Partner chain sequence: MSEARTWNSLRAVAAAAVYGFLIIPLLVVVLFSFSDKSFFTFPPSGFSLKWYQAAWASERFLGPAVRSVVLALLSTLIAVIISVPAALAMRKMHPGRLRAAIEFLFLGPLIVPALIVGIALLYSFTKVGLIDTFPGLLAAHALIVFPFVFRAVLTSVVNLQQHLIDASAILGAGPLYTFRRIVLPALVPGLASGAIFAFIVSLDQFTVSLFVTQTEQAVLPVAIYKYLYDVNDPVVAAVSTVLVVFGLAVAVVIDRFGWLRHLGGTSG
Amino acid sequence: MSRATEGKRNWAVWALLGPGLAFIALLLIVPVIDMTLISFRSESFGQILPGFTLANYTSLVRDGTYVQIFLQTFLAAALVTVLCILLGFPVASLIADAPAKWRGLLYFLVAAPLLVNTVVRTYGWLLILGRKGLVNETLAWAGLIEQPLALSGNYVGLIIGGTQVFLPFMILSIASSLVAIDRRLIESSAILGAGPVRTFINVTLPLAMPGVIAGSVLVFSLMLGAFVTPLILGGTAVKYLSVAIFTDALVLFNLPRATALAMVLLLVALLLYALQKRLLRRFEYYA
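In the form predicted alone, what is the structure of this chain alone?
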């Protein structure tokens, strides 16, 4: 192919891609740039003032309230991620070991909760974990408790609800890696005398790590940005980043500070995906 022909082909490709790329830029890049500019401005009685200031970002470090918000948010996301790994790996193993004709059904059962709106699922947990909920009523009926347990409106309810909401993402990510493992490697490990535990640690787990990493980053980032679950199950007892952004933007009308919080959240998400890419490279040699 001559250079002239190749040049015409490249121009044709860019001509076809141009409208789509421009549309994506309009929807994604321009708003992010606008948000970045707003985060460096000040406000007065809900009005965004001109000028440049770092006060919105410095207040996030100096104000103990925001430090507490970040700590509670990251801790909740980390706990939910760990619980999703612990609960999701056995289910993913069950899917991988199931006959191929049943996997479609198992995948559907795992993904079925995602078809229900998060608000509905979260309110369902509120009915289960509330002071008059199913858990407390059952324990009281059995004579195991005299006073209702505080299972909602606090950190406990937030972690339980968040784990259930995002568990399918972890199961599907791990299952995709486990299904791709060559069964002959497991059989070879057993033939060479390795027990189930050693086979899992030295063979299965390293080969499943890409799915674990991808699922962990996905669950962690989704939990960081979760809003409905922290608002309903966490209540006022839990200070959460997404709720703080909502409060600053739509209650206090401090849009620059809310935007600064959102930009920090976006930066953390980008760093997580960069970390995911770097970690996945370490496990490429297992493939």
Contents of the next structure:
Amino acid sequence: MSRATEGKRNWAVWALLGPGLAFIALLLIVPVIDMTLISFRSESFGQILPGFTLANYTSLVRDGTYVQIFLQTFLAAALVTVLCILLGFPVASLIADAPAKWRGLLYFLVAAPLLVNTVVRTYGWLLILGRKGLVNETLAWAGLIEQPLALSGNYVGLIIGGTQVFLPFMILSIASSLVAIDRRLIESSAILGAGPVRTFINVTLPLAMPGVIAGSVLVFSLMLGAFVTPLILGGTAVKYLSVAIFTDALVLFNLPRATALAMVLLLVALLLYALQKRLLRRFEYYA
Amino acid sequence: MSEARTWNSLRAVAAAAVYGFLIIPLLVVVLFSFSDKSFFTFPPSGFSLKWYQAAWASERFLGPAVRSVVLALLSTLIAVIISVPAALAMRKMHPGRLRAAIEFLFLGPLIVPALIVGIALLYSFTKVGLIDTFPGLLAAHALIVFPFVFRAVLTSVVNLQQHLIDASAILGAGPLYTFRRIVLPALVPGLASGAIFAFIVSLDQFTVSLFVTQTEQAVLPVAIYKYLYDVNDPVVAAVSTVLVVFGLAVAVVIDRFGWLRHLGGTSG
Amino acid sequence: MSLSAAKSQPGSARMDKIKVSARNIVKRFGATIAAADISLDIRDGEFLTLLGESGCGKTTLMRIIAGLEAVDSGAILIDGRDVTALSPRERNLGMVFQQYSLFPHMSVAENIAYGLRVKHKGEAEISKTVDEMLELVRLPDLRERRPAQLSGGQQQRIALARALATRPSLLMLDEPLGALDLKLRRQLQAELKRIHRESGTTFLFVTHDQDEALFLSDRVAVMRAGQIEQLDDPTRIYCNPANRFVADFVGDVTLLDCEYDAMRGGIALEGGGFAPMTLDVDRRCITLVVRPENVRLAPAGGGEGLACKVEDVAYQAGTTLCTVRLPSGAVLKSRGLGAPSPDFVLGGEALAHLDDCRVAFIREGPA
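Now show me the form predicted together with its partner chain; what you just gave was the form predicted alone.
Expanding to the full complex; the earlier chain stays at the top.
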């Protein structure tokens, strides 16, 4: 190709990219840079003061409350991820082994809840786990409890709700890996003398790892940044990163501290994204 | 063989329990919306449609519902208009760092947690007076749904066969004619699935909406949350039931196209 | 395993023993019958091939023997023991699939060792067997490679090594060469024959490629619609087909409808023409099996023979295949050594002689 047409082509490429790049720059890059700058400013009564300070960050480390928030948030995300793997694997495996005529329905039942509004799904859990919710009412009716159990407005509700909201992603991710496994590998293992448990551990599980990892990173990041579920089900009792950012920004109007917290979340999210790419590369057997 | 059968039965029982776990919050919401009491009872008693009447009569849901739908339509449209040229440009670029970086930027609104987008836009919009305005809300939603459309269109663009375009050119078609008759039809499936997901994501978007609006521009999820916070009676269940039915109906439709299982990358 | 000790020769004492016996196997998938009362004995140490088109039930029969598919009725015996109710892992078999089916996340050595590890063999023994197997398939340097780093032919050899490592009673091969290109396939066919000989294992091979079946096997079972049409050694399958189907399926053939005239000592073709020959049939209406090597062409005008018209002349590396048409419309093929003769040109006349046709089937019609 001649230099002239090459140049013309480049020009066309940038013209096509222009609107998209401007859109992202204006609405994502500039605001995130602004946010980063604010996290280094101080404030007084909702007013952002000029000058540069690291106080917003140092206080995150020094202040025990924030350390606790980080720990609880990470723990919740990890717990939800593990629960999603444990609950998701049997379903994904059932889907992968199901005959074609059933597979569609099984997929549908997993994916359909994703299309229902997250606020609505979380509200459903409030009805189930609340003080006068389904679980407590049923147990009281059966005479098993005197006092209602505290299932919402705390860590328990947050974990249960978060697991249900993000579980479909894990199932879809693991199922896509399992469906891709050649049945003959499983059969080969059986013919070579391995029982179902051994075949699962030595063949199925390693080959499902790309799906498990992709699903885990996705669920972990989604739960880490989750806002609706902690807000509605965790209540004020649970110290959650997203809720703390919200409270600092919109209730206490301390934008510098809210943005400093947000920066931590952003860095972790980007780190996870990079980590996922690297991890998945390790499991590319067919490369 | 019996060992395998035991294993399979165990798995079926576990899977059935998990399916129950996935479906039960939706069932409870629907059941509660027909309750004749304003609090939850077990076993359920009575049947009434009064919460639906109350929801319809209430000023708090209809406006936000209409706003949500208009917002979802317009933000999807904007995302489509920006995505198509961007995806086509990616096809013309050589694979490499620059291409990867631009792709990363375009997927940025999906990689960055919605909460971060919300708080970043909160400050930026306050500066330029876009907070609690429809244009501001629209810009925020267009940003959030953009990666969904872009990703879907990019898949179609990457799968576009160069030899079809070459054949069209050899047969004497100009670039515009080729675009209209060859390229665009090839992009339609990706565009359609991306647009439907974008629409759903916009309707579902609570976090960013909460950050960039106050009272004037409430969208439906935010209206539901605020009502829950203020009143918390089965009116919420009635409105929610409508959304459950709507969600499942959309699920049935996109399942027909076989797109449902590709939902794996949606934000929560 | 001593690789040289267990050589098997057709007719040896070992071959009189039955290794695997399938008895009255019936298997349906909905309306399709995959096995309609099949009985088959596989002799110890032999190379037996199930030959047939896709859907004839050959793969199903193999999977039933493997225990991957349950039978509707019938029994499978291995070494005289009824294994019908046993799972695949309890049958001590080996299997090689067309798609190689190596575990992609394990090295070559780990793949080969898999069945031995499952059987809790000692590490020293495992390592020794892995080396032996790699030696057997002549890929000793690939121990630590991943399957994805190997060529198709190499992967298939490793799959063979993995299947043989556990010293199975029977090695099953399901179209193992189907994914390879022609040249590599020929090469691996020879390899398979050698490995069969050196390992002394009983082989059950499934293919739709008749050349492959005839080349490799001690015996071939030609299958159709869930039944075995003929079970015989390759020469008899080719030279003495049991019925029209086998005759038509194996090799290049023309089935010629004609009348046998025992008095004149020859056959009279429909639409004219007479070819002298002696056949051992007692009916007039017969179908004659004519192979290309049975047809000899002579230049036109040279006395007797079947008048025909040359339709195609094709040189096939060492032999020439001529296609001619008889006045009745029947097409004959003639294979001769060497390059095409200038006597036969497209559209030209020729005389066909039918030499040494020995097989004919009775067909419906007046006696």
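For clarity, a rigid core is taken as the largest C-alpha set superposing within 1.5 Å between two forms. Residue numbers count along the first chain shown, from 1. In this text, all values refer to a predicted model and were calculated from it rather than measured experimentally.
After superposition on the rigid core, the Cα of V251 moves by less than 2 Å between the two forms.
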